[in-house]
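Listed next as structure tokens is one chain, alone, in the form predicted alone.
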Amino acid sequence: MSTRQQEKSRQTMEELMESAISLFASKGFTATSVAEITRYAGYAKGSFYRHWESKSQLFLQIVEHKMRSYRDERDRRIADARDLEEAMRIIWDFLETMVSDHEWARIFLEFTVHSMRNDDLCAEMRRSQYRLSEDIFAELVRPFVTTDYPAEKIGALNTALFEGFMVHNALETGVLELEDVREAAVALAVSKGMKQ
């Protein structure tokens, strides 16, 4: 393919994404159809299935782009951090940015749910690059960890609380604030962490 070939099948590709997104952003994941996301791109179905197979392949890459460029500027501040309480409240700082983009937060979870009733988009959406994974959180911590207490457990309790919050966060109940999430996962930590 040549360079301008490639240049057009990249353009394609990224107006049909933010196609997407916009679409989903106002319509939902699962009312909006590839056919719509096409339409709306002005481009015909066979340049979406060039890219994807599906809906939802297409939304995994939206979701790696996102992440990526979430976790850059995470991963460049939390290599500066002097102790579990700092590197904890970087890593919330991150997670604060996702839910600040309530559409977005909105849409991910959509999108989670509809991956729980597909065995293969289930196991997909396991992987690291799509959510803050128990694996990553105990990778960011480890360093940090001055006790006994394994890393894994910090981990998937601080995934457990952030993920608890976003289906809180979607149910606009307005009892909790992320504040009030975020102190007591930075206070869990360094209190099973770090030797007093």
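Swap state to the form predicted together with the DNA from the form predicted alone:
One chain, no partners, no other molecules: that is all that follows.
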């Protein structure tokens, strides 16, 4: 096996990815062009498509990578939760680290909307790797729900509140703090999912 050549290829890919991450962060997904990504990394445009089949696919790969690192930590901690309220607070710690990466929350929202018009992308976005999907939320939370209210709905309501907060953040309205949303989300989940 020609290790040297493969190594070079891997390095090129990483350079392009670094370039993309930094450009996405400063200009967003749509406003960053493939030509810019390659130019910034010192390659020609054609090289990009040797590594990814589209700009969207690169983006998904970046997100998947970001998500994977959060996920393990989160799943480990939630095993210790004693009730729904505790579980919710652990989940929100995790969401908090996502939003704290301010620019990325915005870009992520941008991409979510971008994917709305493409069935394949839409299907991928529904999968748990790319979003705190309703499914994964329900799974995390189900063991703690002590009412008849469906765990999926608790999850979906929570995700709605979170993603709505990202819109709010993106428009820089500045009325809500993360604390407010977190409190509201916990209160909502508790009122629906725990016997009073």
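By rigid core we mean the largest C-alpha set that fits within 1.5 Å across both forms. If you're wondering where the values come from, they're calculated on a predicted model, not measured in any experiment. Positions refer to the first chain, counted from 1.
- Once the rigid core is overlaid between the two forms, Asn118 counts among the residues whose Cα shifts by 2 Å or more.
- Once you line up the core between the two forms, the Cα of Leu23 stays within less than 2 Å of where it was.
- After superposition on the rigid core, the Cα atom of Val186 is displaced by less than 2 Å between the two forms.
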